[in-house]
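The form predicted on its own is given below as one chain in structure tokens.
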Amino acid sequence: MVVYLAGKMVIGSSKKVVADPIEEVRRICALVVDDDPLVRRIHGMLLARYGLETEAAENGKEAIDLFLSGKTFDLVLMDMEMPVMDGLQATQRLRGMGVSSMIVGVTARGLEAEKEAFMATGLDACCVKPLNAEAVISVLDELAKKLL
């Protein structure tokens, strides 16, 4: 299988690149939850530059509902603080339901307790928003390791 990451495509467990594979393209999936449109715009974009494909959620339980209905992602950008159902819930919702995706908290909020305490509920990493190329690069670094 060809797996499409971070500009690159890599085949199977050799991990060779390509230019151009002969082989099908299987695209990473990412879901971006966040509550303000504009942040889920610019880290679809983002995403997006890298050749991901991306669907968007505007609160916890849509992520939840979009993974209850058979969707499958595999990144997860969680916004920490949204209505309805926050981040922390979800995430720990998701990995309560065997998400194996890689989930990746993203929030405005600057103080470590509030990260560690995002972090326990299950995320893989955490980010400050909004994310720019440099964080995306390494969240795909990151899951190209976990996909491979």
Given for the second form:
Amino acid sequence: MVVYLAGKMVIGSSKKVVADPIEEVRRICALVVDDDPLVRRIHGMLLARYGLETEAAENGKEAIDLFLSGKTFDLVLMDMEMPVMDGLQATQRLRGMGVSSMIVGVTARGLEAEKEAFMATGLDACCVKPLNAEAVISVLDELAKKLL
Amino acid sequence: MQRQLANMKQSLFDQGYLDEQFIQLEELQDDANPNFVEEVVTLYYRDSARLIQNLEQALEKNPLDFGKLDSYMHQFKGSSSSIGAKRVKIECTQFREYCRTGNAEGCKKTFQQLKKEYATLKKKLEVYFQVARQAGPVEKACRPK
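Return the form predicted together with the partner chain of this protein as a structure block, the form predicted on its own having already been given.
Below is the whole assembly, all chains and molecules, this chain first.
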């Protein structure tokens, strides 16, 4: 059961309704992958506002390395265009590694063909940046369904 | 002072300097991060200075590398969008259109206009944040009419 507690999203340890939703809960973890430090700051802040714990990576390779180091994330915000390794390659690699986190592509480009190509790499959704509160709530609603 | 701040913000929106994204940033400000917007805007001007320099150097080359120019401007537009810098964003879009059509003069002219808008917004926001600091925290972000 997903519980919104004081505006923060938490999950219960079982699917039953729990009397005290604070028991055995953990915070949702998110990884913001973007080469723009401004976007990392803003998207990190947006997610933290909804109670998520966030980390950041500057490019796709850093994101892969975090997963390889044993870290897990419920949600990844993946920028499309980045140096070293872009979002398409990184998403493909992560899915190839068996990562089942929700990966949401984030792109400044609104072209349908490019978004479709990005989706085809294994994204769960694709949004135009900068994200706003409405987009984040929509992503968290989808994440809640996935986690149940 | 709060009213003065609200009027300043209204004016920035009415004159097209800022868009809705700026409000989104203000809505993220809270007691734990009371200067978030100023922090983000400072980060923007610090990081984009490098892009401006790259663009200036690239515009001095002959012939122009429109692909490289477009790439720099794509990054610059993205950052400008993140803080709601509406007029700067419009110039970025125009610049990219000139890159697409290979119009060197158009690129150079638009870049000059972009730098003007960028500098003007910086001055206006510096004053805005100065007043905001004096006014103290507001209970919640106020949307302009």
